[in-house]
Amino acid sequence: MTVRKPKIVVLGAGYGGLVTVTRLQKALSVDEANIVLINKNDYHYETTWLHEASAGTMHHDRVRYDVDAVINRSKVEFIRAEVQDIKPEEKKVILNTGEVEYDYLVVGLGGESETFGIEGLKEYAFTISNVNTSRQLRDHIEFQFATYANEEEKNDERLTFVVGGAGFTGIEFLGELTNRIPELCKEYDVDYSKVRIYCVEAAPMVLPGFDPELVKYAVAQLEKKGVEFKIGTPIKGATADGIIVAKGEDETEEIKAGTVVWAAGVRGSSVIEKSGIENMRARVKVDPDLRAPGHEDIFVLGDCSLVINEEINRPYPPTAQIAMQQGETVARNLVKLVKGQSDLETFVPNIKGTVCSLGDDDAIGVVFDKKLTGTKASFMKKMIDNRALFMIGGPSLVLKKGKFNIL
């Protein structure tokens, strides 16, 4: 008589998903498990490296691999589709193209952009959430330097830029952004005095979290490139012309700008919401080996999952980091439930530093404990970053797209 094989299936190829699935290849033979993972693209990107994509500083397909180097697909069945729904009762995840069952599940959809419901944003401001909304980005600033080059009558504000958000993103975003205009006014011929940037943050510091003397140095790096900071300044609504800020308590400001850019919030997929699994902003607050609540077959990693940090009481911040941890204890959990065992391992996090990029050349992190700044945070975000390539693909991946000027 044969044993029915479970089907474990991973919906989504980011960070957390990809972890567990190359965990998950090594550690269980065909005749144990069949192991599904579905994805809408058959690639993977860095989402830590899309700001560098936006803004121009890096082509877009270096921050993408396809999801076949790094799979055994004699191991792995690839599903190209989009997850629409997830049924728990059923066991099912309905897909744009069918109908998946399964006996485990790994949801590991990636986050959407949050916008608060401020009216605008979505109809009038680009995102940092993918690679085509990074193309659509930079080929417009692109367009808007060689527009301005070829208008008879100048309009200024097509060079005014405004990045709403001073979290990791917009920082990052900024950095790059400041590497990549005086290239573009030389390529279009334009006068450097006429770009305008803003950084609009409705909180009362920049890098919320972060520590306070690294955070004055990387303000102070960024205004001395033209970086405009505004403050505990929420944005009210976009327009076609630019944004809308709160002036005061009942009084609001236009800044009118060519380009805006949201880069203030993160939720979970909309699919979780849709699920009916319990959810904050479509994140799932995780029991502690990371299984949905209720639903012990079901385990959420990454942007869809929410665990909270006891010492503060606030949630871990959904980093690549993170999730790339949580797709090794989802497998080596998925592992124990194949063979049997109950004993699930409970997830903790080991943040060993964190690095915020301003550039190319410069950056502030804090690893191992210790602050640094300039070249060599720089160097320590580009080997973080070599290293997630690393926990994926091995080295053959790190030398197809590692960051190698590194000094």
Ligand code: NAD
Given for the second form:
Amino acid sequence: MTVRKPKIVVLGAGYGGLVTVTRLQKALSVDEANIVLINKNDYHYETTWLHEASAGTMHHDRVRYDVDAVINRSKVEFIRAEVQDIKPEEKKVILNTGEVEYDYLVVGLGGESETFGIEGLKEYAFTISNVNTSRQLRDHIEFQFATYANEEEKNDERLTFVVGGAGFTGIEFLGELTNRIPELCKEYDVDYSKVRIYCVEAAPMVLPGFDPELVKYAVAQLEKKGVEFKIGTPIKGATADGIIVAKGEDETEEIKAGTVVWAAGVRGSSVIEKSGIENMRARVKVDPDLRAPGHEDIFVLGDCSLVINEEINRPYPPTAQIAMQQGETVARNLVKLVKGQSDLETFVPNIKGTVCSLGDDDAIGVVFDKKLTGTKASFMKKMIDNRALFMIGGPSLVLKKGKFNIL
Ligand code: FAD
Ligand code: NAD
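Mind pulling up the form predicted in complex with the ligand next to the form predicted on its own we just looked at?
Okay, now the whole complex, with that chain kicking things off.
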């Protein structure tokens, strides 16, 4: 009797998806399972480096590598396509190019920018979401300088930058932007004193919830480089001319700016919402073994998933660190299912720390409960970035794409 090989379909070649696939291709033979990876592009990008590409401190090609560099094509079928929907009852995925059936599905489609329905953001604000949004933002910043340099009647608001949200993305982008702007001023003969950089945050502090001493350091460093913080100031809207913020209880105020960057949060994938799988803001509150509740054949990981930190009864913030750890658990659980075992592993996050860069040369962080600032933290950040490459592509990928500009 021949047993039909199960077909494992992995959606998304991000941190979670690629860790899953690289582990599966090692653990399973071609006789045991068909492995299919589906991704929009034929490359993976380091989402965690996009603030650098967005500010123009790193070329966008450095943040991406071909999926083929890490998957074994003799074991994994790669389909370059956009996932449009998942039909759990029919066990199939709808692509822009057709349909794919599955026995087991892994959803790792990452997150999307969360605008909370705030008017004008979709039309007028830039986001740091993928390689192309980063290229668009970098080019726009440069265009503002080039235009300012050439216009007869100088429009100073062209050189005003607003970053919405002082979470990790906003702060990391500001670190890069404040390093890039002096270079642009020099390149385009622009007077640096004409540039204004605002960071607008709704909460009463920068990096809400992070270590206050480290936050103080970060704020001081960024202020030294020209950032003006407006905390406790929710953004209410965006227009072609800038943003509208709340002022007091009922009033609003306009901040005119040539560039508005919305970095105020992420939600899961809209594909999840469409699929009918139970979700909260497009994220699935997964079972302990990382399967979607009520769907024994669907695993969800990374920014599409929601894992509760029982100690504080709140979700873990979505990070690459967690996505990669989930990828390892999902792969082990799939191997068990393929081999007919039902004792699936429970996912337990192992949070080693958090490091937030403030440009290429500075950072803050807590690693293994130790606080770090400055060059030590910046070194650690580069080690973390290199480790992510190592986990997916081993030493050869680190050699090809790694960060060796150690201070
Ligand atoms: P991703 O790695 O984002 O990958 C999703 C993949 O799915 C992409 O390849 C995408 O192209 C593909 N895809 C999406 N939709 C479709 C579709 N419909 N069809 C086909 N393919 C699709 N986390 C940390 O731990 N440390 C950090 O230092 C850190 N820094 C960050 C800096 C920035 C600027 C940002 C924005 C985030 C940062 N994060 C960091 C968070 C981290 O990047 C995310 O949590 C992580 O990328 C999530 O991984 P993932 O596997 O879920 O998705
Ligand atoms: P976030 O949710 O962590 O931060 C968003 C910030 O925007 C919050 O401070 C919030 O108060 C603020 N905000 C929300 N609505 C607002 C409004 N209307 N006006 C003004 N401010 C508003 O989102 P993020 O920074 O994009 O990060 C997303 C995820 O990626 C997080 O889980 C984060 O931990 C992770 N990340 C990690 C790193 C790192 O480890 N170095 C770097 C970047 C992102």
